[in-house]
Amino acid sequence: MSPLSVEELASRIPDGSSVALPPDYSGCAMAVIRALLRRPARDLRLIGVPQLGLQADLLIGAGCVAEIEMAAISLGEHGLAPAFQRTWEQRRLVVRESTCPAIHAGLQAAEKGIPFIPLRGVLGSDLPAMRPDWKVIDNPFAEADPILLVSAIRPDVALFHAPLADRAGNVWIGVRRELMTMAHAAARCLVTVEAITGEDLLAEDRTAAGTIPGLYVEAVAEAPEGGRPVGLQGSYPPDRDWIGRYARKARSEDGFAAMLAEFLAA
């Protein structure tokens, strides 16, 4: 597999695409948001698994963004995600809300290629009457035991950032395992990483475990620290101080155009 550029891989998201996201913590594809953003990407499809944080939060600001599904979206110790509130507020935005188990549960049955998947834990909370996509039905194996379809979640695209990657696309996500489900998910994965090795991840017991193989990703371009501002478990650390900068000041339209334009800068 040859990588691509950050904006080749970009340009492989096309507007209207829904777009599986890991949270902060996970492996976030900063510099490919950065490009959607420069394009600018339009009436995107955001996923999150299970929550979103900067990255949806940029986009969602600079008008990239129709709908989200997650079960949160904030800047974690940082507080609430200020362009999502604003934009909220104003009803610009269809949120499709969930839990951290539905998404996974929605995912996982897109891997096994079922329409739906069986989930008990929702069951006494508002959110099944919220989501006409869900059904309750009867446990046909036992009586009077309600069960709740979660319907299955097929991302058009996963996107994340993850230290490495070899040669014939195979990408190394150590303990990060909703990476590996968003891959088997989603449509296409497109990938971003630290560096791009000669060794073959899959021929090292070490490293096969943690690798998501080259039949699931469509494309990799290598990035270094790709996920700035806000870090790569094991690589560096977030910028907590851009990101406590960015939540106080997005809180307003100026502020969050200022901070846009300093993220675009970078």
Given for the second form:
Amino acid sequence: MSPLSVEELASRIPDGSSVALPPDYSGCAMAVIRALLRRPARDLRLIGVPQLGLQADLLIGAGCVAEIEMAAISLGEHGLAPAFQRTWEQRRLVVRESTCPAIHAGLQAAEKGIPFIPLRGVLGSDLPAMRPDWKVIDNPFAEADPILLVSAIRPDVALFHAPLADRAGNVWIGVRRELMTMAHAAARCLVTVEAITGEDLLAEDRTAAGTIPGLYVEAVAEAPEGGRPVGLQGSYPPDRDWIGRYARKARSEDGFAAMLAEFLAA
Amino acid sequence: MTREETLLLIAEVARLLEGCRHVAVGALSPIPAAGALLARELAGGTMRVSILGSRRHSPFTEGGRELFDCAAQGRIDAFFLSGVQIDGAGNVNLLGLVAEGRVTRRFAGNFGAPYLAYLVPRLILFSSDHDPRRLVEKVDYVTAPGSGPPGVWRKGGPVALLTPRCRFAFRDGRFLLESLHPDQDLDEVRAQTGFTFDLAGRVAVTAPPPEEWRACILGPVREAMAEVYPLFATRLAG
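The structure above corresponds to the form predicted alone; please provide the structure of the form predicted together with its partner chain.
Whole complex next, starting from this chain.
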């Protein structure tokens, strides 16, 4: 597999795609987000696995997003996601409220190629009333045991950033196994990496266990420091000053535009 | 919140976790995370603590879903829930404020609460503010119910509610005031609480953390906190 450029990778995400994204601490392909913002992409449907952060907020603020599904959206310790909050208040995007395990379980159903999956809990919360696509059945293997069914989540694209890939398109993710689930569940998986190695990541058990086999990966682009400013665990930390400034400034339209310009210029 | 108040709350969290084998802490929960780390230090290696978002203080190797699967297997004894509203029946609202059937102000989202509330036996409710807007008679939206509903699989429920003013126990679907923090007044707590609660005889005063606990919080706990909650760790240093 020959690596693509970041721009080529972004061009493989058509407008209207559903795109599964990891949370800010799990490897975000910020270089591709930048390319999507420049295009600008339109009508994306983002799926937070299980929550969304800065990458979603930038896309939402720039008008690239029609719909999101997630358990939460925030900038973590820096507070609420400002562009999302403003867009939501103006009712300019559709929000499919969920809960972390329902997102994970829905992706696992897609991994297995089954249409739905049961999940404990949730009944008695007001959440199911917001999700008419979820069903409640009686556990067919027991008496009087109502249980929730959530539908499989099969994203068009899984998009993330990882430390390392090899020339066969195998991607080393280490302990970040939600990325593995995303890759299995999505129809297509697009990845940026810090570096591409000449070695075979599947050759040794030590790396193979934390590696997404290339069979799930459509394309890889090399993007050194491609996780900035949210950081990449084990490689470099989040740029807390930048994110903190974004959290404050992006509350206004003008402030958001200034931060977006800064992000695009980086 | 002053630094002293923060230290007191961290110590109270640790007390509420006594005897747990495995405590999990979710997103955006610095005081519960610090309290759990303190409890782990005090337990001398017999307690596991798993902090969401942490690389060093999380044992999971199967991705984001593992915490939830682990809870469903009965391997997590305690978890924390906070809310934009908590009501007198122990219901928690994380999502937002509702008027005329419509969410008018929303916060980050429901996170894992609608699930974990059913699968973790010891739920500790935590509120970083104690006023009638936060502690309400009835929540606008139920992220996780305090009890029931009847017939639905559930392993436990709320055992306590900790606030900057006091600690409540949760018994038979109602809160019982157990202790007032130093310099707090019962009438003021009543005025600042949107729900009615029970009293059992004389109300105790929450004991401040002993000196060795303080040293532990400001030492190893603060150091561990810096990974996931750097801003909080900096403030704790004073």
